[in-house]
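Take a look at this single chain, the form predicted alone, given in structure tokens.
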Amino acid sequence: METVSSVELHRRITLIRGDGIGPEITAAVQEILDAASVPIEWDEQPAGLECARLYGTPLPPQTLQSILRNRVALKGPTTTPIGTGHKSINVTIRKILDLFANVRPARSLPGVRTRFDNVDLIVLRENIEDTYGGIEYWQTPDVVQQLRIITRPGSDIFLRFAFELARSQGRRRLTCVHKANIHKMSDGLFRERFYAIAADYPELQADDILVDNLCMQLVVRPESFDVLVLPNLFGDLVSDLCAGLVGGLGVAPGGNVGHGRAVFEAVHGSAPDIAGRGIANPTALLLSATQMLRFLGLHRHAERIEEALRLTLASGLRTRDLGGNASTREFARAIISNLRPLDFTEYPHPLSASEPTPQPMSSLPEVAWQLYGMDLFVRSPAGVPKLPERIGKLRLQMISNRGTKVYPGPTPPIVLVDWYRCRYLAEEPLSETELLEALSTLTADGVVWMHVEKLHHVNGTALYSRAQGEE
């Protein structure tokens, strides 16, 4: 009869200590998990500011390979320079590993004083798309453009995960958060896909809310929400708001989940001002670690550690950020002392060994996709550009400046910048050649254009926003 070695029963986890207070809180969490006899082994790897100095990158190849090999990582906070310097390690890891869902629970804790004591939310944030693609351009010396990308396949993958997670955790309601009254196409697509997938989960209540209304509702009656589902940027903002409802980022866990891979991290900063003083709060990273244990199927280990944490906080022992005076080590030792005796055996469940293979994806491969015009972005420092009203099949419909129509009709009394959107449309489909000929004509006339967005119809429906001034 074959036997399974104890090594095979332990899950190997990549461990990144991070910058600032990262090494201190990571050591505290390690000590707690080891004392709790959690069946994992650590594969420690470097990342952060020191790596940037030593290797020229804050995320060395060997660290990334470790995460790819182990498929699960626990990460302390790392520092990202603002404005200049290296890219965010968090964003880099999420994109390379396709960790498309950010999971941020917000649950009231005993002994942590806040305005509310009955918060129990999960914020689910799409993690790859939206403005976090970082696609930005200087269009003119005065104008920067950033692209906001929302896709049907990306939304479907994330939203399916959201409904599955809600069902697996016994949740009853999911609320889609958006700004589709203004972002009619991008947020409109996200909201549309939410309800399309909700139809497969009739036992779960699905509704939606505008993000500004949600923020007001959260600070009045947060107990009225259960699971919040958001695009990337709104999710980033709302998840921190929800952390504030339960005591701040020092008690806010976070997990980034993809297909059989996940990285769990404290979502607060590296706090270099208190690094090395032994006063940092390890709660956020510890709760992230219990999220990790649940991802691995170690639910009873997670419950045992969370119970010890709650008993410690209820006793009045807290770190300084929560109004107490306990050191990082004292707090960790108190949690260990509150661990109930281990009276069960539990091992990680096997993760799928199959890797998702990169492949092109289209949810609408067979459609009548026809070219009907263009939005041409023109630089004109001298004022509203003088453009021909007709070029072949194309007719000039509208010129706008920062979203306000300035042609046809009188120019409103607004501040004009040197960047104009000029919409040309045809009454019948165009060929690519006809569009290129129009661009050549405009260029020959001295028009300085920055970029062009082609406008299409699909099955007779316009796939572009209605321009101000259109009939």
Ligand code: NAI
The other form holds:
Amino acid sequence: METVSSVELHRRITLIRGDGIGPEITAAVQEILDAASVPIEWDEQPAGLECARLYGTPLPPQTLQSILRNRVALKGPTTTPIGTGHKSINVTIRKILDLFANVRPARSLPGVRTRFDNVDLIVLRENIEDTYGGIEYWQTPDVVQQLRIITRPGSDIFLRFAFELARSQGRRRLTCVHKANIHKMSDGLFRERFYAIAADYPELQADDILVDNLCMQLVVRPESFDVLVLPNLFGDLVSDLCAGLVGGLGVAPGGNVGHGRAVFEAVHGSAPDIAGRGIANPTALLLSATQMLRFLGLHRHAERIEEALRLTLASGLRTRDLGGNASTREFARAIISNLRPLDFTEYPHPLSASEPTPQPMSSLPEVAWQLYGMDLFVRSPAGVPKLPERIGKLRLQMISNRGTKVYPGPTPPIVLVDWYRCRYLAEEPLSETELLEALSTLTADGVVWMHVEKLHHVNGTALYSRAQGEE
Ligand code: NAI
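We have the form predicted alone; now please give the form predicted together with the ligand.
Full assembly next; the chain just shown is listed first.
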């Protein structure tokens, strides 16, 4: 007969108390989970500003090792110094562990006064790509460029996770949120992958909406959405909007998930203004913890604790941020007293034998990727640059300024900055050497260029955008 070891019955969870109100609210959540007999053990590790003072680093290697070993952490807020000092611990953890999805449930709670009382959303935000690579350059003294990166493998990994999560939580509908009418290629790819992966989940309804329309709909009819799936930047904004719909920072939970690993934490920060006074609201961290329990497969434990929380709030007991006068401890004790008797046994998902290692991946077979030209970004403070019409196989097709065509044809009455996109295209495929020769010719002519984008075609389809004003 197969036996189950006690290690499998009790999952070890890395616990980071953090700074400010962190120790107060983690203590409250720990007390509630322990009183609820949830089958987990805590592995407490340091991180944050206090940790930096004590150990000389805000995120010691032993803390990262602990998360890698346990795969799951519950984290209190940590203070990030502004302007100077260490980088955000959250961003470091997210990047090092490749936690590619941010999961933010937004559900109305009884007794928490808001404009809506029937919101039950999950906001799923891609966590790695988009503008968050932080790839920015000064191109000229007047122009900064930031790269927005959306990849097929990154989108696929995230979107499959989104559908799996929706299925495991009994959700019915996923809505892809984007701006593909303007970001035709980047958001277009995200949207295309959404529908490609949706085909594997026929029981789930899949649709999409423009992000601007979604924002309007959310503040009018938030109950009409179920699971929202967004690229990083839109997800950042919309998840805060949704937190506001259900009562704000004190009740907004979150989790960062990826490759079988996850770090759960409240959306709010370390609240230095109320730290040490015993009045912080532990609800957001508690809901982050119940999200963690669901991740571990402990759905009934999560439901039992959330039910006790709802009963407590419905009784009128509230912390100060929600208009009450209960202390953190009084509130936690009330939740414990509202726990219904434990009448079930539930074990966490077993750990798989070894850590899943992400593989380098491309989801497409090699395609005939043919070089046809270049967009040369030229600095020209004196106006539209004078460039040769022809260089070898290449012909000057178009010059644009901030995305609007200024050549050929009359220059539209727009403000011109000193940074021009100059498109050279060939009628047949070009070699790398031919492209380099063209660049040498232009450089010898005194053209000052900032960077070059190669232009490719696949099966006759151009893989680059056009400028406004181009026919
Ligand atoms: P904050 O979220 O800490 O506080 C904003 C306001 O909300 C304050 O008035 C605070 O008292 C209140 N508040 C927040 N959580 C509360 C709770 N649980 N109960 C009652 N009231 C609560 O944001 P702030 O002041 O901008 O940031 C403070 C520090 O936290 C900064 O160093 C920031 O970098 C850090 N931070 C850390 C995060 C994390 O570790 N996940 C997330 C956000 C900020």
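Residue numbers count along the first chain shown, from 1. Note that this is a predicted model, so its numbers are computed, not measured. Heads up, when I say rigid core I mean the largest set of C-alphas that superpose within 1.5 Å between the two forms.
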- Item | After fitting the core, Leu416 CA displacement of 2 Å or more between the two forms | yes
- Residue shift check between the two forms, rigid core fit, Ile67 Cα at least 2 Å: no
- Query: Taking the rigid core as reference, does the Cα of Leu228 move 2 Å or more between the two forms?
  - Reply: no
